[in-house]
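Given next, in C-alpha cells, is a single chain: the form predicted on its own.
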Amino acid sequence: MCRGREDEEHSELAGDDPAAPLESRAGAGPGARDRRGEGRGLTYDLLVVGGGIQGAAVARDAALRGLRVVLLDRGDLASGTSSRSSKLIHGGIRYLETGQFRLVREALHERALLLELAPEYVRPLPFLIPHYRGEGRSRLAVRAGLALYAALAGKQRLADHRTVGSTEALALEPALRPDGLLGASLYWDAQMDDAQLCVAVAIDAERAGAALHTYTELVRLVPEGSGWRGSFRDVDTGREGEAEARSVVNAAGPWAEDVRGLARPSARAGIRRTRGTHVVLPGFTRERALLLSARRDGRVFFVLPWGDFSLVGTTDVDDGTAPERVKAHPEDIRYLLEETARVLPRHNPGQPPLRAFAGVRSLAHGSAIRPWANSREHRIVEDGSMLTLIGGKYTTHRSLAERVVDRVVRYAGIRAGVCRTRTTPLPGGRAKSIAGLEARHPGRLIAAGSLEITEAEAVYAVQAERARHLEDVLERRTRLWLRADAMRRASERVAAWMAPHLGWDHAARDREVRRVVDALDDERDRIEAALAAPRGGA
C-alpha cells in the first residue's frame, strides 16, 4: 500500500462538530446511499482532504455516483489559492508558447462545458492585446497563436478573433498609452467568481450526499486493512474524531506532501510552489481584460475588469515559505503597479493598490528554469489507494475529478453509477435565495463606493455556505474582497449580523473583528513597503 507511482497525465488545470457522526447537513441526495446508522468510525468509501476547488469537485462527482463520501479542509472552503487566482476560466493560450496542445484543448472543452452547465458563476470576456513597436510579442506571432487556439476551441469557440488598427484600439479602450501602438488583436475566455464558484461545487456535492467538515484539520492518517483510517480536530474547539475509508484522495493544494507525509514520512511529492500576486485597482478599461506582456522579464499578466475596479496580476516567483504564511510580497506589488502604468500612463505607481494579495500555485516540478515556463499539466502519486493531486488549473477542475474518481472506482471495486457532472448543471438563484431572506434580515451597509453587503448575505453564508468566520464572508461570499476598506468598515456589522447564528459573544466578535483587521494591517504594510522601495527594483 505503500509503494508510491507517479501517473503523468495531461490535463490542465490549477460550524461542525467533527466528534458527531460525520455526516451531511443536507441529508442524503441524489445518488446517495442509506446513512441510517452512521456514526463515529464509519467506513466511507472516499476520504478527500483539501476544500479547494480540486478536492470540492473530487467530492461533487463521487458524491452524483453513489459514493459515501467525507471531505476534510483545515481552513474554509476555498481559503487556499482557490480564492486568490486571476479568476479566469481559459484555455490557457500562453501555454501554447511551450507546446502544451492537449492541456489546451482540454481547457477549452471545459471551459464550454462550465459556460453552460455554471453560467451563475462563469460568463464570457472579451481580451485585448494591444501591439507596441518593439514591445512584447509580435503581431504575426499573436495572430498565428489565436488562429490554433480557434482551431483547438473548434465548435466551442466562443467568436472569431480579429485585428484591429491603433485608431479602432484607442476607441475601444481609451486608456492604452497611445504612444508607439500598432493596433491591437481581439479574442475570447472566460471569467468566474473562483471562491463562490468553488463553494457551489462543494455545496452541490453535500447536496448529493457528502459530508463537509470545514476548520477540521487531518493529523494522523494510517493504513488499515484494505482502506485507511484518519484522525482529525476541528481547529476551533479541538474536538477529535476518526473515520474509515476505502480510498483517499490527497487533494491539500500546496499542503499536499504534508498531508502525503502523515502516511509516508520520507516520502516527496515533487511540488514546486510558486507565489501568484495580484493588485486591485481602480477600473481602468471599459469592458475588456487587457493580455499585456512584461518589459522587465517578458512576462504575460492581465488588466481584468471587475465592476467599477481592475484586477492586475499574476507574478510567478519560486517561494519555499510555508504556504500559509505567504503574502504579497513588496517586491511583486511594484513589479505590478509599474508594468501596469507603463500600458496605462493614467495609472500612477506610486498611487496604493486597494488590495494585495497573494496565493501558492502547487506545480507538479518539470525542468524549466523560470517558474513561468514551468508546465500546468497535473500529475496523479498513487500509494496504494491513495492518490495524491500535484498541478493542475482550475479551467480542468471537473474533467480531473472525472478521471480521479474513476481511478479510485477501479481500485477499490465500487460499484458506482457514470459520471454525472459532464452533463449536471451547478444549481444557481443563490441571489434569488439572499433576496429571501431580507424580509427577515433587513441590514444593508454601503462598505465603499459602489460596494455593499447585506444582512441577508451574511445569514446566507452561514446558513447554506459553511462560513464560520468573519474573513469567510468578506473574503469568500461578497465582493468586498475588492477593497480594504470596504472590509474594514463592514467589519463590526457584519460579524454582528453573523454573531446569532454561531452563538458569538461580544468577546468572539471583537476576536473576529480583530482578525481581520490585523490581516488588513498587515496587507497595508507591504503596500507602503513597496511604495518606498525604488522603482524597477522587483
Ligand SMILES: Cc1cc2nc3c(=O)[nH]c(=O)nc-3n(C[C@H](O)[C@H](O)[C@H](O)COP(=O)(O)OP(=O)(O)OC[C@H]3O[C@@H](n4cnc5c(N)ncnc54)[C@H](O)[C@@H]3O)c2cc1C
Given for the second form:
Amino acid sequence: MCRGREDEEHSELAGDDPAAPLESRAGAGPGARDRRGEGRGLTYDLLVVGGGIQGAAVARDAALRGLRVVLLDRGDLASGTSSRSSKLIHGGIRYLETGQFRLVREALHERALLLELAPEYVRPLPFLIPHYRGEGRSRLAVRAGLALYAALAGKQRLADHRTVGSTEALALEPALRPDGLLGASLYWDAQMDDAQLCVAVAIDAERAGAALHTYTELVRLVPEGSGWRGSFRDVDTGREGEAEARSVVNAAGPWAEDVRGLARPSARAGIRRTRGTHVVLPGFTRERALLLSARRDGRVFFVLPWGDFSLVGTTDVDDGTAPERVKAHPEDIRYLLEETARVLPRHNPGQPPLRAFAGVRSLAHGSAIRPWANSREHRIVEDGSMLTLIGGKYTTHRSLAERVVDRVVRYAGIRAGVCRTRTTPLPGGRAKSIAGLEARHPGRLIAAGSLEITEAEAVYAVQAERARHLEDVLERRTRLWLRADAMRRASERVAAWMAPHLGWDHAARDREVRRVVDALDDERDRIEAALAAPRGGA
Ligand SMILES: Cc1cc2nc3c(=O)[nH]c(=O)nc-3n(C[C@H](O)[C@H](O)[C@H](O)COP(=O)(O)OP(=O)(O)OC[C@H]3O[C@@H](n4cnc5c(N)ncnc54)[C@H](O)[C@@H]3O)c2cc1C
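The form predicted in complex with the named molecule, contrasted with the form predicted on its own above:
Complete assembly follows, chain above in first position.
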C-alpha cells in the first residue's frame, strides 16, 4: 500500500520494463543460501544491500510476507549512519518550520506504533525548550508549533504540552542558565538505542527467514535474465560468491550512489550528503531532553539524557568526503561545546568530551541552500526491479519499508502475503537471554564510572546478534559507546571473551584491540584539535 506523494524516478535498464512482471528462471548463485529451499526459480526474491535500519526493515517486512530474502552489509549491522543518529523516534518538531507536515504526521504515527510494538527498544522522553529573552524562537512561535505538533499526532500524542514559568523551569532542570530565562515549554517525544534497534530488526528478519551476511560487500551487480546477479566478497576472508535475485533494494544509505553505480555507472540519483556530529558529555539534565537554538546560526540542537551522560548534537554540514572517511570535525565539536555552555553554564567548553562521532545523512537533494533546511522526505529511484532508497528518517523506517516491499512485489510479480509489520511486535527479552548466559560466562568488568560490561553480553552479541569484531560489541551492542576511556579499558578483556567464539588466536586478538584503539586515538586527536582552536570562530 502506498500513501501520499512520493518523488519517483524511473529509468530503464536494457531489457527491463519496470511495470512488467518478471519471469522466474532456474539457477542458484554458488554463494547463496536459501533457508526455504530451492525450486521456486531464482534463488532469492529480493537482494537487500545494506544492513542499516532501512535495509533491515525492508528485509524484515519482505521476509514476514514470505519472500526469500538475502541481506548483505559490507560492515557490521548498523555500522553506517544507523548507529550515529540522535537516537530519537520523533515527529521532528523542527520540520514544521520548513513545512514538512506530511513527514511529521507520518513520523508521529510511526512513533506511536514503535512505542507499542518495540517497547524494549523505544521509550517516551520528556523534552524541555527553554525560553530566553531575545534568544532563539519566541514563546509564541514555540507554543504554536507544539499545538500543531499535537494536532498532527491526533490521538497518538503522548501527553499534553504545556508552558511553565522560569521558577518551575529551573526546578525541573537546575542546570539551565538562569539569566534571561523567561520560562520553558514542555512536550514529549521518544528515544531509542539506534544500533540495538537496528540489530533487533535485522535479527527478526532472519527469524522470519531472511539470510543475513555481514562483512560481505556487493562488488558487482548485473541484470541477468529477468532478475539480477550480484557478486559479493567477504571483507575479512576475501571469499567471493554470487547470488541471484528477482529484485534488488539498494539501502546503502550514504553509499547508495556507489551501489547504484555498480549497475548504472553514469547515473546520478541526486543525493546530498551532510555530516552530523555528536559529542557525549557528563550528564547535565535530570531526566529531560533539552531542545536548544544555537546562538551562532539559529539551528536547533539537542542535549539528550543517557543515564549519567548527555548526548549533544547535532550539526548539519555539506560533506562530499567518502562516507566511510567522515569523522567528527574539530569545528563541529567546538560549535557543540560552546553552544551547550551558553545554556548550561556548568559545562566548561574547554573540557574534552567523552566521545565525538559523526554520521552522514543521505538526503534527497532539494532546493534549500542551507543543509538543515533540506527536505527529510525520502525518494525511491527505480531502475527496473532495483529500487534505490534515498533519505528517510530512522523513525519512518517501517512505513518506508512497507512502501518499498509493496513495489518490489508489484514489479517483480512475486506472490506475497500482506504487510505484517504494522501489527507484529519486535521480540524482546534481550536482557533475560543475556542473564541466562551468566552462569556459564561469569566475567564482569567495570569499564569506567557507571559503565559495566559482562562476558555474557559479549557472548550473546556474538552468538545471537552477529557481532564479528571487537568494535561491533563495544560500539553497537553495549553502552560502552558512551565513553572512549571505557572502550579502551574494556578492549583487551572483551577481546579475550570473544576469542574462543570466533576462533581468534593471540595475533587476531591483538589486531582487534589495535583497530579499536587506533580509531579512538584518531577521535582523541580531533577533540584535541577542537579544544586547541580559538574560541567562537566556527
Ligand atoms: C547526525 C544524524 C542524526 C540523526 N538523527 C535522527 C534521529 O534522531 N531520528 C531519526 O528518525 N533519524 C535520524 N537521522 C536519520 C537516520 O539516522 C538515517 O536516516 C538512517 O540511519 C539511515 O539508515 P540507512 O539504513 O539508510 O543507512 P546506513 O545506516 O548508513 O546503512 C547503509 C549500509 O549500507 C552498507 N553498504 C554500503 N555499501 C555497501 C556495499 N557495496 N555492499 C554491502 N553493504 C554496503 C553500509 O555498510 C551501511 O551499513 C539522523 C541522521 C544523522 C546523520
